[in-house]
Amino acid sequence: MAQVFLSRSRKPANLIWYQAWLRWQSTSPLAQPVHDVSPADRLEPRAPVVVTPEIPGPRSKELASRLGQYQNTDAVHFFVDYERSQGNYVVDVDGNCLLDIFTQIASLPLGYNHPRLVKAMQKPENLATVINRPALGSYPPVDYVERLQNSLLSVAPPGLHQVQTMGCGSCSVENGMKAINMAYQRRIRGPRPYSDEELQSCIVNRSPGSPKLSFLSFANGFHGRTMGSLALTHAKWYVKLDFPAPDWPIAEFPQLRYPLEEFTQENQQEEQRCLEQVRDRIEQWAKRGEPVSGMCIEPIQGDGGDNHASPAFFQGLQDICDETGLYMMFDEVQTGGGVSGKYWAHEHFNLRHAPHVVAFSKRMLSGGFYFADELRPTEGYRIFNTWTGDPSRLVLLEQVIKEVKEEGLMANATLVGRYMLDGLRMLQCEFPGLVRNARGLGTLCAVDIRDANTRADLLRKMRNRGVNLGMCGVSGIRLRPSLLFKRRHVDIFLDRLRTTLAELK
């Protein structure tokens, strides 16, 4: 239905998605009926409580106050009360209740308190690695292998075999880039051993233990805090400023244009510039005895703006990879874990083989990156800290997992993310000039409201309506809802959006 509408001239697309919403609010109630619910339905709330006449309420101001002794809390948007959270539904310290489509920054896959996790951490087996949290890399559990085999490996993407778990998300995309670089100086290298000046010279910062390798990256890309990773981010200035950075190559992101099908040639040929771009980037690096060894990309850009790029693009970059030797690693932080309606986003760009890296956290629970197996280290602790991770998260990914298979969530996920997205292009012909780009892949859905200012006030007015979202960009709304989301908080987020619009309006 969408497609046709958009297919059509503008003024009468508007007006036809008007009429279109206007049937489709009359014939969707706040909260449908639901028969076959699960254990995690039936525990958590029917709707939205607001108590408070703002958000965040006194009693979250009042430990605001109290932590800002100690730290800065310019970040806090309010405290949360997680043993009364449930499901889909988020409550705060002052008993709001809000429902939630940001999910703690996107890292819920199954919501809050879901009673499966419940249950996994209270059988008296799983609680030795919480008490005694194991350096994996030297004293993994005598169940480490079980354990990997029945999570992280068993939803490995295609082609990858190879797991090293780490602790968040800008760790692991950091020590995907070490690997990577390992491998292109042992291509390099070849067969003979260290060097002794290469082991003297690495400990000084210099060559040639040190090397003068590049690593690629895109803008409004954000791949992490730490240094490594801060060096690939180029979305936010607030966490870039202050801080040293390599000079290493940067091309552009295709910015598309919306609707896709009336701008098909226009992105083909941004898409196609944008590749010329990053070959000319490989070039100029390469001349200046800087190589690149290999290149980082998100298959949607999260906080720089929820943009997106066709399969098309992507094939064409990893070409590009292979022509020049490059390795090429997707920072599937955001993306993973089956919210795209596959459970690794890339997997839906039809590449000709896997990729090198595929970095994972947040909804995964655990840290770390899959890789190829040329990436392999070859000695030990060069991909290596304390911990490692947590093998404490693999019990409960490894129930995540059997929960996803077993209610077919990432179906859930295709269906309610196109639902979500039809309901946004809906608003967007209601409200032009306020809202618009309504884009999607699963229910990694986004809009653009008119300007950052508006888009603070749409976030503050539906907070205090009992909706949490996330931002993104310059000025977009970012939805990262759990994989328990269905239709009817579908409804209940439209509706009170539109209701707020009307007063931006």
Second form
Protein chains: 2
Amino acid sequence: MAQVFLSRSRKPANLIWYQAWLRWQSTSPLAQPVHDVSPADRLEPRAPVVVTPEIPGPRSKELASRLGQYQNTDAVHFFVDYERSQGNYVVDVDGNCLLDIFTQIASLPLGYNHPRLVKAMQKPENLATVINRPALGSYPPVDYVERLQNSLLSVAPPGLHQVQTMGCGSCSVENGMKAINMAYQRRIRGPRPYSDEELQSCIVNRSPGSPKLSFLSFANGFHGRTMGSLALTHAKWYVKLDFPAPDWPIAEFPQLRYPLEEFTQENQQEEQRCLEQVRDRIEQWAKRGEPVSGMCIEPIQGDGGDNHASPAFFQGLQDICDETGLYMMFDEVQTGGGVSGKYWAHEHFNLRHAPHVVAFSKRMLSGGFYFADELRPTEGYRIFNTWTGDPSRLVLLEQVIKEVKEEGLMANATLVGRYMLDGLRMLQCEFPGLVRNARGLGTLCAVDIRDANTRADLLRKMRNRGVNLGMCGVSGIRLRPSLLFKRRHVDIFLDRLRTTLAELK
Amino acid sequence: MAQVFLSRSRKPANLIWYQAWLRWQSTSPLAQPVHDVSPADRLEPRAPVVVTPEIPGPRSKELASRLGQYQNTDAVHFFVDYERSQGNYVVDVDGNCLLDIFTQIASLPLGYNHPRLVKAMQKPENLATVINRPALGSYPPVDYVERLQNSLLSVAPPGLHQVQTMGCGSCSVENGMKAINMAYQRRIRGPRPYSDEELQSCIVNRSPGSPKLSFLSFANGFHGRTMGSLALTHAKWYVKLDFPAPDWPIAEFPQLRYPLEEFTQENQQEEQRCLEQVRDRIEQWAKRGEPVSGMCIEPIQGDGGDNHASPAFFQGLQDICDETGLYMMFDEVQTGGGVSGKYWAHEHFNLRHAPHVVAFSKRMLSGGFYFADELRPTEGYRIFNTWTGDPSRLVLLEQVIKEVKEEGLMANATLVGRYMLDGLRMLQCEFPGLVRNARGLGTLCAVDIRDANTRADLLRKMRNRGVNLGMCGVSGIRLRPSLLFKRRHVDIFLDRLRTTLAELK
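Moving on from the form predicted on its own, please list the structure of the form predicted together with another copy of the chain.
After this comes the whole thing, all chains and molecules, with the earlier chain placed first.
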């Protein structure tokens, strides 16, 4: 109760500060921040402020009902004033200012309106990139090679030197799969040219041109929502129901017990069990005449529940791939971009060699995938579509990467993540039964709440206290802060979480 | 030969003008054009100018070889200086200035650097939309409803009031299909709630949750390259080979004889034959236990060869859909946006009622689809992904639509298209055997060239004469100018085409 009181008592002071900040913000253009130690920090509000009795407030509700004329809006949380949002704080249309630990489903690397990005987009040459979106595969812009080098290639996963941009995460996974299927068929075909039968049958979706290949995925995985990527996705019913899907092999993802250090042996056995299942599935589908060309896996399963596995498990998967000739794709759409403490989460696994494909999107701002030389298409137009990405996103990504490097934001993610995880573990001790399985890598942290209903309550209460969170799995809370998230933000989050948990106990 | 001489003799004068234009352009910011009758026109170069012996020139080649370190570049035509390109003219990195009649694979409605778009993007509130890309389905921006109303909804196809944005054309078709499959299953299920079996089986790609539904498409159709949209695509081998695909029904698209008015009866019979095939396929797949939930068709097949069919054919298809309970999706990714003389090409067909889905992308700048009320999802997160489009594209689209309305650009497309088609018919008479089947609706014009090799020669020669063209089908040339294309541009195009054809005769 003391916590509630404290948290409430802070409000008036914050409110006064916040109103001053709003006034200041409207007179001080974002593009000319005080350039100091960390200019981005200086622009941010000091704490969350909630000015309506609940969120969504009346204006959000009114806008949602207007939007409801044109589409289903059940997934709308609240409407945002993007111009006013700043750093780790999202400002909604009712004037509420929330600490955002979900950052547009993990897709804003530097929070809102980072001065560096604002500045980059004001340059005329960059504006031209926004206005004249090219068909990138046929008419790339003059600075495209340089852009790629300064952005995506400068943070390529070790061992991978090829890259292809795409529009979104689903398309990235789909095209990663296509690159794998081409390489797989090339290996089988050997040096012989394409047969007429292949060239003709593929046009009408028939083998041998459209071969009966399958692709292995994992229970609780999430890889996208177009037909191919959805076939690899095993998430909530509303993602899957009513959509036809190919019958491809699915293996279980290890369900580890936490804290990991206490259940070493059990977890090892669990991972071994899953690895055997993978072998088994590959054999089964080969016998069926639908050989598995590759597998797709998240380094940490996100939507499916922030499920971790050990480096040994991933090494084991790579061994199986090498033995059976499968290609391995990491889906780093949610885990990439530095938040794990390394640029790519799979770098934590000490693999013997690079995976064949690493798909990305979200906080990389552009979709796409890195791929092994072996997977490079041998003809033009094989991996292609009208836009194949958007170079204006690389303009922004270049600035993000500069900021990450200059401000040491990966080290920050490691330290802040550890601090946040420690805090979550404390709460787990304080509220046994209510909070479980605190886990994390960098700031990719999560806890499980007693049950789905309690979680829903908690998310609502936290939002009304000015903290925006995401969920995952059956009853998990998924923390996806920006790379600018600092200890002071963790303190605010933990303080309000503690207050809320005390109410729910 | 006279033509060649004429065309050559023009070069020096153009070159002098062009160099002056380049100087003027670099001192006169694009954002402050002379606001006159048509400001966009005033900014444009007067004619194509080619300054290198061939295109791609040395700088394009060098950049392509550098890009070649990181990806296959066989589809790269040349590198573009987007800042310098203007209106209907694309300027490449070697300083060549080409009349662009392919406009980034038909995706630039107002050509390059239209002053209206430049101006819109300079506004700080619009910049914020570019920088803070939202998870649109959950956290829409404050002005989203208004943006939708002023852009997509203001040009909605008659009878359709629901709209969902998406990232690209493939995703639009995929999600249109999903909306159809949901509605189809809802109709079968009736008022009963989802069964546990459905909810559980869908997670692992099994029926009844993932039902064995099929989707009908047409030979030579092109609908995208992700697994679901690719299953509907029946294009060149390099689009299809090596990728597994579901065995869904494919019907023939009518192959009409031109000029249409001379072959009325033959063409009627051909369309009747195709309609019967459609009926037949629907029955066949129903018998197999994989009922057809819907069909997807382009109003004019683009990539597949600019194939037209009569309004009667499309009316016949709608009749079949109504009788058999199929949902009908028009893929207007290439035909939408006003170039047909109406905003949507299917509006030319006098259908009895609106189609169920109209998918768009390309010159609409944003992907997405309009859909019938009946197709509206009944739960949130059913049609969803992280970004579900990009509101900054709607900022631009709003300006495009304003320009289309204020400058009468649809009427322009009708008139200019007719003028261009007349010119192509003249050339067809002048070069019988070499040019065939001139056809068009608005500026969506095409001709067939003697054979694929001659076409390749022609495209290369035309590019070296300063005209950038696209191809379609086996030997077709696809004309996809911007909405700003005028008679004077047609004259330049036809003049150079005549010269080139004379060389190839």
